[in-house]
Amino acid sequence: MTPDDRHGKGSHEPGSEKFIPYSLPRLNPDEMVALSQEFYREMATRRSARVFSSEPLPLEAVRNCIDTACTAPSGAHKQPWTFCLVTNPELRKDIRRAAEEEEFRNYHGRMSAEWLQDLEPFGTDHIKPFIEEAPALIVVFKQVHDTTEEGGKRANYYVNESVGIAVGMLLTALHRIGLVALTHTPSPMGFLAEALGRPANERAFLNIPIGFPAEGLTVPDLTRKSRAEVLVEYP
């Protein structure tokens, strides 16, 4: 079963979910090819950034991008995600301090020699100024279970898959409005839940600094895998 419930049911009693008519505009094949090529060309320009402009963001536009992320499919429609939009400078400073402590341990013992070698071309280390320099962070949490009003637990399903799809849609939405982002994973990330006062059923999934590209921003000259390397067809 995929993260999207196969029968469209929610988390209620079996058969209790209301169903409504649904359809999409039917495009001809030429239109479909043209639109898919146009969208691919747009998304092929998406890149991760580590240097951000300090220019303030139109936060309502960012909130709209988070709304888009929340249209993602999820196991049994449990929607097991929380998006924390952090603009407070002091809080971002605290998060940077805690992140660099964890990253120092990563770069000086936790990471394998092979991992460090793979990171060498990108010049990364445990110093993470972008956490403060970016005008906002979107810290994404996964809800490993729901909590009932009585304090009990209700299961969530396909949590990592569901939240991962939502993050992909978030990155796409941010790119479409001209913002750059970085998927930052200062593992372990328990300090993020502590810094943001999140409940016990939430675990940090990603820290995503966002903003306008800094003037003169450069990014690695990467080549993505070709279609032939990633697509296997079974006609």
The other form holds:
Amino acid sequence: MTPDDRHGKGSHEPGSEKFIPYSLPRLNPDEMVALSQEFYREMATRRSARVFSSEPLPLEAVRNCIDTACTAPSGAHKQPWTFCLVTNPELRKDIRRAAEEEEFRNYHGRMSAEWLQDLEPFGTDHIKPFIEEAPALIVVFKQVHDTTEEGGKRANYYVNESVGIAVGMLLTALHRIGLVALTHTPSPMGFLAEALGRPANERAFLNIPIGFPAEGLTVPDLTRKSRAEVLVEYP
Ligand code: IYR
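Which structure goes with the form predicted in complex with ligand IYR, now that we have seen the form predicted alone?
First the chain shown before, then all remaining chains and molecules of the complex.
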């Protein structure tokens, strides 16, 4: 059975997506184990950072990481994301001020006692110097719907899943080039769309400060769940 048979129509019939040949290099099982282990070891050294060197970044490398994020799968291939790369110091200052206002309300009333207790090991509070100190922010927006050229609305699908996968790929790409990031979730995040002048179909998804790790950076001494805790196999 060919892929065309499975779709019940020829690839060149009107109304059908054009299908093109696709394959990947075939590795042998030993190479697959070795490569997957090597990649795991590299990714296992990824950590969120809250202190960044303010050294400027090779922005073309960061743009390449955003290109990688945009290779993510998305519902109906709608690619419902916008990545704002903010290096402008005035904008970062404004964003910090607005984020700290919201976070103050979070830490002083909006978050539950349990939540505050769960965050204690990370030493977070409403003060967010990293928004200004990091040389760049990648503010990720999800497009809750698409907009046609005539200004009409077109649906997007599985938007949170799609943008979440893209962000995962972005974090992976940034780690690959020796940059650290923080997936910062100020809440509510409406101020980000306002500060960056985003259109009405976009909602802030995450604010991601990025940079080189600050000299002397420390991170919480965390352990990850074991394979046995997270993997259930059904042979
Ligand atoms: N958004 C707040 C609180 C916060 C919540 C969680 I869950 C974290 O893992 C970390 C922080 C803040 O950024 O401080």
